[in-house]
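The chain below stands alone and is given in structure tokens; this is the form predicted on its own.
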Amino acid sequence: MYYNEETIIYYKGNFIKAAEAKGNPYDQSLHYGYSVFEGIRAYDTKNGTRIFKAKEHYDRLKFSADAIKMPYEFNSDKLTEITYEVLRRNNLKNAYIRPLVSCTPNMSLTKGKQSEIFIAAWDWAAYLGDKLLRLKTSSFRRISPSSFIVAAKVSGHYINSIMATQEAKDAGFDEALMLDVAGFVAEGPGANIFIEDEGVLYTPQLGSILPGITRATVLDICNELEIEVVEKQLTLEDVHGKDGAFFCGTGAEIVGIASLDDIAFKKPFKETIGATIQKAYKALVFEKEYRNIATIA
């Protein structure tokens, strides 16, 4: 599903067919998870394709390769091109776009000795779907930030996440919700929650959980629409049977919750906030109006 006999990529500094592409099975990043990587859109906008925050998310490519002390020589605006290059030889508008940094051969437990990037894209709907999500508490905790540095997207990290989703499905969920070292809500597998209660949203505050560029643009939306939103560390008791929520990640983009551990939210989502943010997030990316979202389709 992410690439065909005549897919093109950008890896190790040239454009070639995905078909031909040869790895290391010697790299550092095979053996121990030391890459790391972004999740971008793009979007067939009014205004032509545009890839949605790419300066955000090549400038945080880089924050999670310095954070782990990985070479990385790269440019944002350079990689911005090269990214809509690729795009452009696949016959792609709408998308999602993932560059990927990796390590070649080191054996040893040291940082990279040179580092290579590889960006792909293809067709890709909502990363968990269109429909209101049944979620469920998992055991597995986020990854606690004594010990990792929770803000930078490492390849290995995500084992934490497949974890925790595969728990959920497992037991006829749709996703997880995870809990940090603490017990307090921190985010899903691969997305960040807000939680509506008595028209105000709530949302974990930083710490324990990625701070995502989606979540971030939720922030100023709810700011434009002057909506208020608090974030702190929340319990289980704050979240479940509360008025409604939503996941929000450029993968996910914005997906309501129907339930946490078959406690149902009190608002069908039609009615709640999340579906204007939902509303506003859409129109924001297709580059139209949203503040007078009664007009948005």
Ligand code: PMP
Second form
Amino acid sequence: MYYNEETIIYYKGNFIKAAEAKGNPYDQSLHYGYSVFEGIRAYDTKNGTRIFKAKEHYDRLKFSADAIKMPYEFNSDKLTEITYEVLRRNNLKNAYIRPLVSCTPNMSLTKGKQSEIFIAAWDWAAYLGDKLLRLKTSSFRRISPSSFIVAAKVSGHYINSIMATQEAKDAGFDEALMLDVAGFVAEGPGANIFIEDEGVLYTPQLGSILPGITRATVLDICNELEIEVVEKQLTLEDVHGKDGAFFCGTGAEIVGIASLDDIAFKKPFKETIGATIQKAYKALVFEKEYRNIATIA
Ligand code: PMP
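Okay, that was the form predicted on its own. Show me the form predicted in complex with the named molecule next.
To see the whole picture, the full complex is given below, headed by that same chain.
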């Protein structure tokens, strides 16, 4: 599904066939979830294949490794070049890119001894699809900032996300919405959330969420388009039955939300600010002009 016999990856310093990659079952990363990763996208723009916000993603990868004291000797510019080469070798223009830094065997609970990088790319449609989502508030709270560095994208943190998404799907919903340990709205298992109420967008403040690169991009778009956004603690009452909502993330891109806990958002998504942001985001990643919203096709 993610690779075939021809697929080339970058692994432990070399471009090799994915089918010939050899991992080590004694790796610390496998045993303890002690690895860090990124989710990046490349788009086939009019200026050629372009990795969207490569520097931001690779800088966050380093931040994540540093946060858990993982040895990290990679450089964002060099990794960006390597990633373009992975895309070229696989003839990929629109792609999802997955870098992962893992650590060699170490069964004690101490920092990693040596890290190794894996970079793969594949064709992947928007992670949550393009239909409006039916969300359910999760019974699993988002990981606590007093237990983990939530701004780091660490593999082990994603057990929390898997529990939440699976619970929502088992209950017949598309995806979960997670609260933080204090009961305020946090984020989706793999995306940040924005809510629209009376012409203003609201999004949870940083602290208990992954500071999404897409979230930052949405804030920039709002600034350009003079859309008011407020970052604050939100309760479920601030979400249920409001005008609109959307998730944003590199994998998910911008996706509208139909309902939370079967309580519908009031406006049809195409009439919400989220729909405008969705168009602007799409224009931006394809390196098209988006500031004059009327010109967005
Ligand atoms: N929150 C979580 C928990 C995520 O996994 C992601 C996806 N990386 C996001 C938010 C969105 O982050 P970004 O926009 O940087 O992809």
